[in-house]
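Just one chain is shown here, as structure tokens, and it is the form predicted on its own.
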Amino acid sequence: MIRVAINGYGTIGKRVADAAALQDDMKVAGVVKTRPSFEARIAVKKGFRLFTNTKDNIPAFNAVGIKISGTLDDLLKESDIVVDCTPGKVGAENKEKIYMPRKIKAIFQGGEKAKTVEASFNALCNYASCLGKNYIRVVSCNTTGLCRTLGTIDRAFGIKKARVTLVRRGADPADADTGPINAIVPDPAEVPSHHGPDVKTILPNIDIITSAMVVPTTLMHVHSVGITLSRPATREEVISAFQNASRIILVSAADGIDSTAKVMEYARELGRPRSDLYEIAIWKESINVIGDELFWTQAVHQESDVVPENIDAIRAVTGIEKDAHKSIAKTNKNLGMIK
């Protein structure tokens, strides 16, 4: 039973904590919040032991009647691994100042630079190469989505090059402070964007160039993908490859799923916590082959697609499961995923 510390109990951290609690080979040793909030109260209500990052923050929790079990340092003494879900760049500081001196393994999120860790991680693409590492990062929601689908096509047919446009949500649903409100913003303005190089930390042999923009929505990211194939493939063969791949689902406008709003409504109907969609949704109608070129459009639920990857990363780093397929199958089953 691996004892898992969750440092940071926000959008990703609370989901990883819930997911780890559903595994039969893991136990959530505790979660960390820097300040009292409704999320801290809910963590305690769920039965998670709540910690804060320093002793100086304990009085703030005591003042509002939220029970604190100790500091991050106390939690790490009782843990085998820490999943760092703190804001971007904070994780890199935590690694140098906290995790390395205490010789505890850590998993970071996509907000940290690839150079911060020994390897980037995607369960379907490079599980084996991350076995036993001390510090890895689960790549961002966008990179996770691209690695799942591009990796599937590369294994089946080979990819000469990939050209992708990312349409990114402006903020998460609970974020009332981030825009844009009435604008479409190239983000970044320069092309290529950073997403392509990030994909190459997982799939180094793929020639990929990406561009990105931010739009006024909170629900999902959308990727428009164009591929030049290494060998001929039919549309039916591509559809079959996606249908047989784990953590990818096909949705259809013919079924009424013709927008990201409808994709998320479909996720709500699945009855999962927070209406999370861990899978990458590809519109079946968008899949098209013209000569040696393949096209499709996919949607990424930015709040949740990295959650199963974090669970598999825990198994890979600790070595409790060396077979990627077994870990993926166990995670999928425990999270109630479609496949």
Given for the second form:
Protein chains: 2
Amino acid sequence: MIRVAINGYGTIGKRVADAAALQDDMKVAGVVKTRPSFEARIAVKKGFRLFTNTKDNIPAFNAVGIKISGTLDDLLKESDIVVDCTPGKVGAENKEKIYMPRKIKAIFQGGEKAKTVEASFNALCNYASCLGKNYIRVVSCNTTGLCRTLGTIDRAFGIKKARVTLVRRGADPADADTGPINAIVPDPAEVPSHHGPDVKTILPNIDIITSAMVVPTTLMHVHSVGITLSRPATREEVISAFQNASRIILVSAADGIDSTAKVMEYARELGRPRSDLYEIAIWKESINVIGDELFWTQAVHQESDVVPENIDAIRAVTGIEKDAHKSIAKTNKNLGMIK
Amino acid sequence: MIRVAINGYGTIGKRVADAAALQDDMKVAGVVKTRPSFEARIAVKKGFRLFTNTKDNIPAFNAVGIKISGTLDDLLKESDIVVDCTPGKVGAENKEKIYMPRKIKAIFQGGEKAKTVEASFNALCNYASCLGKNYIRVVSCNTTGLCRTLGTIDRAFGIKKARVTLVRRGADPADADTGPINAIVPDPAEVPSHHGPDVKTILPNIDIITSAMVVPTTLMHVHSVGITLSRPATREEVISAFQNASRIILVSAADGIDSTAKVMEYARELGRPRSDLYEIAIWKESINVIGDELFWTQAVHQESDVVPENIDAIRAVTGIEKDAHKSIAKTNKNLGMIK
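Return the form predicted in complex with a further copy of the same chain of this protein as a structure block, the form predicted on its own having already been given.
Complete assembly follows, chain above in first position.
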């Protein structure tokens, strides 16, 4: 039974904690939060042992009646691995100052740079190459989405080149501080964006160029994907490849799922925790092969698609499961995923 | 002096009326509105003669004290040409039932199908081929934007293929009835969208495939453009081609114009009527040549980019100016455009 510490209990941390608690080969040793909040209170109610970064933080929790089990330092002593879900760049600091001196393995998130870690991770693409590593990062939500679908097409037909426009949500649903309210923001203004190189940390041989913009929504990123194929494929073969792939689902406007809002409504109807959707949703109507080119449009739930990846990453790094497909199947089953 | 009737005084009609009134070789014979509204009242205050479709509509205007000069029929008798700015598909009906029987030339908007007219029109691309025609249409705002920039690159370097993702504004600023509020809507869900074929009504030889989605903004469409060039070009040569082209401007995030909202703020600072921007704005940072591929991101002011095109279309159809560049230069000068 692998003992997992979750450092950082925000958007990703709270989800990874719940997901880890649902596995039969790992348990949550504790979760770490800097400040008291409704989420800290709920973590304790859920039965998680709650820790905070330093002793100095403890009085603030005591003051509002939230029970603290100790510090991050205390937690790491009782853990086999830490999943770092702190804000971007904090992870790199934690690695140097905390995890390396204590010789504890760590998994970071996409907000950390690739050079911070030994390898970037996507379960479907490169599980085996991360086996036994000490420091890896689960790539960002956008990169995870692209790796799942591009990886599937690359394995099935070969990708000569991929050209992608990312239309990103402006803020997460609970974030009232971020814009835009009424603008489309090229972000970055430069083309290409950093997303292409980030995909190449997982799929180094794909010729990919991306551009990106931000729009005033909170529900999912959308990717407009154009591929030049290495080998011929029919639309039916592409649909079949996606249907057979794990963590990718096909949705249809004809079935009423005609926007990101409807994809999220689908997740709510499925009864998913927090109404999350771990899978990448591809609009079936958008899949089209024209000559040697393949097109599709996909939606990525920015808060949750990396959650199953973090669970698999724990297995890969600790070596408790050597087979990617067995880990993926176990994670999917325990999280109630479609496939 | 060409006498111009404007049938339909909504988003496009009111702008075309003002623009035509600023030219020295045409005058506005009158504008036609179905129902009384603040816009009808302002039209009369501006000195436009106001007409309505049928006699039955007149009492509604009289009731609120707005002076009506007669019916559409009366206006057409005193006009050399009509610019039809009615809602999409109404124009086709008007052509059959009203304009053809009265043998009056007509210019339609992008909401009408290409087959309704003898030719589709974009001043920079095909002015000459529309000379003397009886029924043409100014293509939609998105198609106008693509024709201006793709046409410029095709003439300068040749386009082997163009792949474009259109991110469309959900509603115009004054439209409180349209969504989405918090969703990205693939529209259509299918790829390709109709925009590619629409561009080909103007630039038939361009291999273009488009996909499109709608987002919750009111300020400008954004196009993410990827081109495969026929002949080599450097980034500097591309910038130079855009700089030399009419009705295209380069903006820069480094200069503070980092979103569609800022592009519109730029138009406001320029003192444009209604804070419109007739030009297509390309983010300079986005222009990039990688191998034989060219990328850029552009913004299209959906309410106004077709306005100068309508003025040029009047000159082409009536034949009062045979030279495209002279018409464009005159229109640009009279509208106070940058170039």
